[in-house]
Every structure is written in C-alpha cells, then in structure tokens.
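The chain below stands alone, shown as structure tokens; this is the form predicted alone.
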Amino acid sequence: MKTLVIGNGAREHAIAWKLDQSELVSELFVAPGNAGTAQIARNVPIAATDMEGLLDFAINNGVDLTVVGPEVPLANGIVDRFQSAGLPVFGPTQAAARIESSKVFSKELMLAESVPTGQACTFSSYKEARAYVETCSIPTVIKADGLAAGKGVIVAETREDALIAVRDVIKARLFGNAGNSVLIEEFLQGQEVSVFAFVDGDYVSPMVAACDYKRVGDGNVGPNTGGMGSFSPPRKDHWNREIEARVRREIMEPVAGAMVRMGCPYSGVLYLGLMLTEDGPKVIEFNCRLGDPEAQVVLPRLKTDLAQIMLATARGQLRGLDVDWGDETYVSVVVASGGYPGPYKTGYAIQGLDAIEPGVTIFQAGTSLSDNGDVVTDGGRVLTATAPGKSLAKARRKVYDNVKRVRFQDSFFRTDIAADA
C-alpha cells in the first residue's frame, strides 16, 4: 500500500525507517520529511499543519494509510479531516487528543476515574495563580495546559522560581495560547518512565517502556528539551511484569475505557508519562502520539509489522493482531545545535555520517539538504543516534563511540545518557 508519515522530526525519520521494512508498503512518502526521510522515501514540500493540502495529496495520489508523527496536527483535527474524507488513517480524532493537548482535560478524567496521579489546581488568573503559589507546597510544577512544542512544564524548585513560571506562562504569555490556563501540580518524587502502547477504543495492546532525559545538561541540569537521549527496556526493578499489570490495570485500561463511555475513543498510540514513587505507579501525563527521541528506542524493539499494527488500528481492528516487543536494549543519544533550546544557528554542513558502524541507526530531524546535496543542520535536535547491545552497558559503549563521529560547528551531545541505569 501507498503510506504517508506526516512529520519531519527523527521520530518521523524513526516511523517511515520502521515502515519501510514491511511487505505491506509499496510506497513510501514523508511531509515535508528532512534529509535522512529522503534516503528511504519520497518527501513532500507540505507542512505538517496544512491539512487541507495534505489531504488533497492523500487522494491526488493515492495514499492507502496515513500516519500522522506529531501532536500539533493531531490536535488541529486532521484525524477527523481524513476520516470525513474516507481515508484511512493512523492517529486520534481532535477530541481523543485532548489528552495531551489540554492538561486540564487531562487532569480532569484522571481525577474522575481515581487513576493515581499528582494533585493539581488550575487557574486562568494570574492573581490567583500566584496567591496559589505564594502558600503551595515546594517543589511545585508548573504546567501551561495547551501545546508548548514538550517546554511547557516547569519544575520550580524555590518559590520564587515557581512565582516566576507563572508570570511567564500567564501574564508574559511565554508559551502563547498554551498559557490561557495553568495547571500547579504536585512534584511526584521516584523514576520517571514513559510508556507506550498502541490503543483501539477500549483495547490496550501489549507495551513497551523506555527512560528520557529532559534536561539539557549532563547531570539532569539545564532547561527542559524535547529530550536529549534515551534507553529501552528500563531497569527490571523499574519495569517489569508486575509493574506492567497494574498500569495496565490501574492506568492505560481505564483511561481507555472512560474516553469510550465519553464518546471520544482513543485511537493510536497512547503515551504515558510515568512516576515510579513510593506509592506506586503515578501519571505525569499523557501524550497522543510516540515520544521522541524514545520512538527511536522502542521502534527498533517491535517484531510485529508495524504497517499492519497501524492499519488494523486505523480499521478499528487491532483486538486481533499480536503487538510483540523484542527483548534486545537500545541507548540513544540526540546531537543537537549550540545554543539549543535557547537560540541556535542553522546551515552548518554535517560530517561523519558516512562513518557510522553497521547496526548503529542516525535518525535526522533538523537537517535538510544544501543545493549541491550535502547534509546540513536545520534545526535545534540535529539527529539521534541509535545503538543495539547485549546489555545496556554494550549499547551504550556502541552509541557513543559512533555518535563522537558525527560533527558539525557547535554541535553538543549528553554524555551521561544511560549512566545512571
């Protein structure tokens, strides 16, 4: 069949990699995809927020599934745009994908259905965000409710820290339109693990885990990123059958099944943020779509033909299909611009690509390709490289004798990810 990733992130690069390797897709198409999506498929200069033009694509040729990457469309509504069309397609409606992109939404359902989670008030007032803030429990987090590209939570140490998150996202509207409302949230103390699993109604597939890393900084220090590196599977003691069964039980099952009772199935793959706290299990969040960079860990694990996994989903018809995660360990780590999530430079030519080891994956997100061909940077996360190991000590030993190889002017890395496993 013909398919389409919506996207251009190395999660995307990730998704069409992954899609690529099955009997099922005859041919391969990313929008607006980056220069490593067109080493395996044909991109197409279409935005990922122009549904209409997507759309139009879809049918002018011929697209058999779409699979939409990011959460801004999907919260956009272009799930719906494809359905009402007739097309089949990978993702949640607009309504299902409120999950991620109103925290308050989400809060809210979690709270109603006693899923355990931190406390929270929400306000769309300064004033009483802060007079909230000047008497609330510290460390606090502070949580924009709408979509603020994974930057939209702060966790503020000191009082201060949180009165000035609130000034930022409310009043100084550092976020935009995210900030019409802010959510001051318990801190959730313990190991932090994302969780994925593909979703159809009230049907949870088997899943899969992985650690992140958020903040900038080797030693967790810094500012909040999209992510800065990642490992899968965690540690035993943090993910395991056990563990597995009572988020199931506790968490994924019932979430799932009070979007059906509300009349908004979920549909695609379920993203849950994880605190492991002495309490058990609690929900950070949850996200409408893979993570990145953990796309780039989990993907290589799924032995089941991820095509058929997206289209049974599309159809309404995944409760028969085996979903099957591989046991082997992957570590990745994302090489990003000087500067980033701050300011950065673009246009940088990148060295060293051709000298990966066989086996090691370079996921490209902000890259393009320069008018005589070559590679060059295009954004802050430039790409994620991605190892395979007998243990996680192997897999990391691998990723980063090769991601030492990529270069370019003021790139950066992490150098702890997967240390501290």
Ligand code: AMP
Second form
Amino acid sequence: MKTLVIGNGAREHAIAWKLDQSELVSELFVAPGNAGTAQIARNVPIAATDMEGLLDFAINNGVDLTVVGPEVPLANGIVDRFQSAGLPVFGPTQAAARIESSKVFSKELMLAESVPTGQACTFSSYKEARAYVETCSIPTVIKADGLAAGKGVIVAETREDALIAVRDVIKARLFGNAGNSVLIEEFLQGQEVSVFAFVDGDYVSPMVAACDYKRVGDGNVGPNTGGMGSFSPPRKDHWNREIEARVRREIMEPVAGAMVRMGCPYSGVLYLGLMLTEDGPKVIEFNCRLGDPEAQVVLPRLKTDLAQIMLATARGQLRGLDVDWGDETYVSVVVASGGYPGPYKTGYAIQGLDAIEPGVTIFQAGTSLSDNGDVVTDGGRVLTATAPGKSLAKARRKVYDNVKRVRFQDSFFRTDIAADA
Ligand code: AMP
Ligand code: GLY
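Having seen the form predicted alone, could you give me the form predicted together with the ligand?
Let us now look at the entire complex, which starts with that chain.
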C-alpha cells in the first residue's frame, strides 16, 4: 500500500515511523516532512495546506491511503476533497472536524447530549461579554471559537485579566476571525489527561491516555506551548479501567452517536482533553487528530498494525478490528529552540543525533537538511526524544540520559517531565 502522511511535526514523524513498521505499507511519502521523516520515507515538498497539490500528488502516484496529521487541513476540508475524488483518507470531514475547529459547536453538542463539561456562555458582542465578565466567578476561561494554533485559550486568574482577554479577543481581534465568537467557560480544577480513540461513526475503539506538559518552563510556569513533553500511561489513579468505562459511557459514545445523528459522522482519531475534577471527569476540549507530543508516547504502545487500523477507519470498517494498546511506559521530552514559544532563530546544526542509545527514538519536528546534508534547526519545537521503561522513573532516566546528548545553539528542554507523576 502506497501511503502518504501529511504534516511535518514530530507527531507526523511518529505516525510515519509506525506505518513504516507495517507489512501493508510498500512505499511511504511524507508531505512536506522534515529531516527525520526523510530517513524513513520520501519527503514530498508540498505544504500540508496545499489541498489541490496534495490531491494531484496522490492521484499521480497511485497513493492507496492518505493520513492527515494536523488540524488545519482537516478543518479546511481535505478529507472531503480526497473522498470526492474516490481516494481513501484517514481523518474527519470538515463538518466532523468542527469538534475542534469550532469550540461553540463542540460545547453546544456536549450540552445537548448532557456530556459533562464546564458551564459556558457564548458571545459575539464585546459589550455583552464584558458585562458578563464583570460579575462571573473568577478564575474564568476565555476561548476563541476558531482555530488559533493552540493559543486561543486564556485562563484568567483575576477579573482584570478576564476583561483584558475579552477585549483582546473580540475587540482587538488578537486571533483574527477565530475570535468572532468567544466562549466564557467555568474554570475546572483537577488533573488533566489526554485521551485518544479511533472513532468510526458510532464505534469507539479501546482508548489510550497520556499526560502532556503545556507550559514552557519547569514547574509549569511561563506561556503555553504546543507541549514540552509527555508520558503514557498516566498514574493508575488518573487513568484506569473504571475511568475509561465512564469516559466511554458518559463522553465518547454519546458524542460519536450524536455526530452520526447530526449527519456529520466522525472518522479518525478523536482526542479528548479531560479534566478529572472532584465531580468526575469533564471535557475541556476535543481535537480532531492525535496530540503532539502525546502521539510520540502512545503510538509506540500500539500493538495492532496502524496501517490496518487507519485503512479500516477510512473504509468505515473499524468495528470488529482489535485495537490493542500495550502496557509499557514511555516518556518523551521536547527539545526546543531558544525563545520558543516566542520568536527564535533557526539554521543551527544539530549535534549528537548519532549518540542516541538503541531503544530511544528521536522524532524530529522543526528540522531540515542543509545544502551539505547536515541536520539543522528549522522550527520552535525541534525534536522529541522518547524512551520506554519498566517504570516511569526508569523511562524518565533513560530519556534524560539521551536528550542531553543532543545539542544545538540555544537549545532547551524541560527537566521535570514525568517527575511529579
Ligand atoms: P486548549 O487550547 O483548549 O488545549 O486549552 C489550553 C489549556 O487551557 C488546557 O490544556 C487547560 O490546561 C486549560 N483550560 C482550558 N479550558 C479550561 C477550563 N475550563 N478550566 C481550566 N483550565 C482550562
Ligand atoms: N499536546 C496538545 C495538542 O496536541 O493539542
């Protein structure tokens, strides 16, 4: 099966790495890919958002399965476009991707199905939003409706910050059209867990969970990032069979069923951002794809052939296929460019990639090959190192022993990933 992966992050490197292990995959392409994917696949210089370019490539090269990694092409309708050309593609349609691309859509769906989530009000008028924030309980959470590259959520600790957030998003249009509507949401407290399932219509596969570290600095300080590290599985009291059964019954199956009834059945990976509150598990958000860096710790645990799962999902035949997650522990640490998530420089040579121990995997993200073939930095999150272990402490030790060997100018990583678990 000729297989095309769309995207260029460490998540897509991990997807390609897993697909490369499948006997079903005869040829692997990644568009546009990075220096890491170039080692296992043929990189194709077409942007993830160039829908027509990607479709032409898939048709001209006889691609049998296309896998879409990031949310933006999904929200733009790449799956609909491939499907109308008769090409098998893994991921949700544009209408189904609204579960991530519109926080208002997703909240209304949850409220209609009585899915446990924070109370929220929707506003498109600055005046009304401001009046609400004058009296609502604090802390509160302000969310731009649309996609904002992971930056559209502001947790306001004070009323003043909440008023500033409302002004920034609705009036100053900090996130452009993504802020045409905002949700003002109840602040939820508890342990956060990222949960993933393959969903095909109303069928929800066995789930897998991971914990992600979103803040840039040790001790969870500083601005939010795409994610600076992760581990899987979470602690037993944060994820176990009882919690999974409850999440299936109260959240995943009602949402999948409702989407079928609404005429926008979901197909692909459904990512549930969960808060374990004193009143039980509640939804923070849904995403229409795998998480990054969560993919780098959950995909190594997948025992079933990923290509088989993705093809079956794309064909509407996932039900009946066993999806088996192993119980090993993995920890991943992201190495980033100095300055990230703010401005940073690129083009620095990366040293030490050949000094990594067997069993530890480097998933590359913001990397490219220079004219003389060196791997150089080309983004904010540069790579993710992932290591397995018999315990969380052992996996953690192994990943840090190795991550230290990778060096480039101004590089940094968090030193406390999985330390608190
Ligand atoms: P998101 O971009 O939706 O992933 O949100 C970013 C982060 O904001 C989440 O990972 C949470 O840590 C936090 N967050 C979002 N919604 C809430 C909420 N209702 N209560 C508390 N924290 C939240
Ligand atoms: N790690 C969070 C995300 O992928 O959205």
